[in-house]
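Just one chain is shown here, as structure tokens, and it is the form predicted alone.
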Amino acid sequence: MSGIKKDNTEEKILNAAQTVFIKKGMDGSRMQEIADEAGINKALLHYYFRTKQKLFEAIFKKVFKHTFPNIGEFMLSDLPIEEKLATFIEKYISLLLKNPFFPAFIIKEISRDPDFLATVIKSQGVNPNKLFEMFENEMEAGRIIRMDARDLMINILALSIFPFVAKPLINIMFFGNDKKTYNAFLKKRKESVKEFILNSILIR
């Protein structure tokens, strides 16, 4: 009884600080928020977590592990190279629009703190030297045109971030301010964006 009862709050507790964090960000929120918001008392919160840096760490792991369990390891398996990167950019695409918040809080914390953010994201098994190395294999197999690998990978985060980053501006620039058709484009970026980086890659 008493283990699902310290699972529920520290559930609770994750809830209250991605809900806190999208309304202030991290340098903005307080912890006496995050416990009032989460309708438990400070020192319980920090119990479960010391610091709001530990916090945004859970919530962004919780999330990361969610969306793309052992990345790492299948991005550097034997799988075709268009099988992995279809099904990168189809989770990656999924989990921005499970999570609207992830973007615009990211940006932030790339300003605030990099190092920490880079940190974090490493911690989930992604190696960027690997994945440097992966593609500079299948570029050397002939089965993807020679390029930077980091413009491929730049490319393909940008391609799938930016409507999301940009979604008050592009709404009403481009769909009249019209949310639902908005959200319905934003699902076919899955496609779209699988289709485009792909078409631009791949020798046939």
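Owing to the predicted nature of the structure, the values given are computational and were not obtained by experimental measurement. Between two forms, the rigid core is the largest collection of C-alphas that superpose within 1.5 Å. Numbering follows the first chain given and starts at 1. First, how it differs from the form predicted together with a further copy of the same chain.
- With the core held fixed between these two forms, Asn15 has its Cα displaced by at least 2 Å.
- Core-aligned CA deviation for Tyr47 between these two forms: 2 Å or greater.
- If you fit the rigid core between these two forms, you'll see the Cα of Phe60 move by 2 angstroms or more.
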Given for the second form:
Number of protein chains: 2
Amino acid sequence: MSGIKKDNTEEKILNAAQTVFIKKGMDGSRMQEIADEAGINKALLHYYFRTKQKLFEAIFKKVFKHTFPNIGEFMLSDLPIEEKLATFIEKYISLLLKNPFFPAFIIKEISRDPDFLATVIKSQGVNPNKLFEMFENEMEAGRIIRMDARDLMINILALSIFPFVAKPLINIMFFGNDKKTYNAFLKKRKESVKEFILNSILIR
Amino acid sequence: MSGIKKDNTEEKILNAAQTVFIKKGMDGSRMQEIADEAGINKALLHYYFRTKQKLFEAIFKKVFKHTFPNIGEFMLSDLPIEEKLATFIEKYISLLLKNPFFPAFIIKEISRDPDFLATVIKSQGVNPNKLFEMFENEMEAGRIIRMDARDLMINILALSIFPFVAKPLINIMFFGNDKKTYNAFLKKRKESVKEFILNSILIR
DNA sequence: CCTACTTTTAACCAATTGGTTAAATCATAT
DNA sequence: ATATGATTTAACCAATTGGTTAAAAGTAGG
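Cool, the form predicted alone is there; where's the form predicted together with a further copy of the same chain?
Following is the full complex, with the preceding chain placed first.
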């Protein structure tokens, strides 16, 4: 068997491809640039992943998994809704702080090839129905206000994700292009988004 | 002078370029495809707009202006804050409903060339400071809760824009890929976003 | 009609790009 | 050591792409 060497090279390729694809997108990336980034010959890319498309799909799936991780367990636990939401928002924004370019990458590519997205989502087994049920139970119990559960879920995602997706725009418009200030601001949003949402929906 | 003919062709090119660029982005678009869409020869594109880059910049500026229109007047008027926000959200989501692909296009391209974005924003004369002042006055007067005005502005934009930016994703995840249902849902958001925000920040 | 100018086109070009091929190098088992 | 199969490389290729050029077609004034 091959073992170490193969895995090593494959990993180098995946890392390099992720770097380049995230920065330039599928259309803007060149196989040669990925090879350079990985420190290998271009033909080796095709040896491991037959085509650019297949390499890209591998990266997209990987990044998608990281950007929309499974959160089933604790969101469906019997913790109080206030705590569930607080924990989710904190964990999720922390995740995005560690991978700030993931959301924009996903957004960029889903409008290029929406059909492929459907495949990925199905293979992920994403199923938000349980989540919606949970929200509706909380409404029934009078702990949060009545609203479309899909609106609620989209609002949570929007408030968490959007500042990362529109990072360069917001940074210029609202922060004089000062990256440190903006990063500090994003960290604080773990608190402010939580408050904003709970303020809106919690019945106290 | 040339007159009719020139304007006509230039407009045909701009329309075709917008269609193609919005669908495929700068990197994914081909000059030949734009020429075909406009029903003209490819060389004519270069006759009117010297390079692909220049043609793209013209489209980007045009779309950007439409996506972030000047809203100064009535947001700085002396209407009650509740009414200002309600009107803004309604108008803004209506605008996006008419141009649902604009936000994703802007997002896609700002991460490709953030420097160019800076130019466009500066030439637009966007200056949110007056808006922030207005929000802070409202907080001072005890009409809305205290918070970072930038958070508030970003939240409003996020809740309005995100469902359009992530359209294909949300449509698959939450709406079984049924476009009509999702469009109806987006229309209803004019109301639900307004309520969500006012619920959160209004002091009654 | 003729001249001067603008608009439009067909043909062409150099550079880039994803992908292939055949040979070289490396690793491993016997 | 050497045969075998996996890994890596340099050289190459066909197709595509943005852009150019020179000639043709259209337009308007005199």
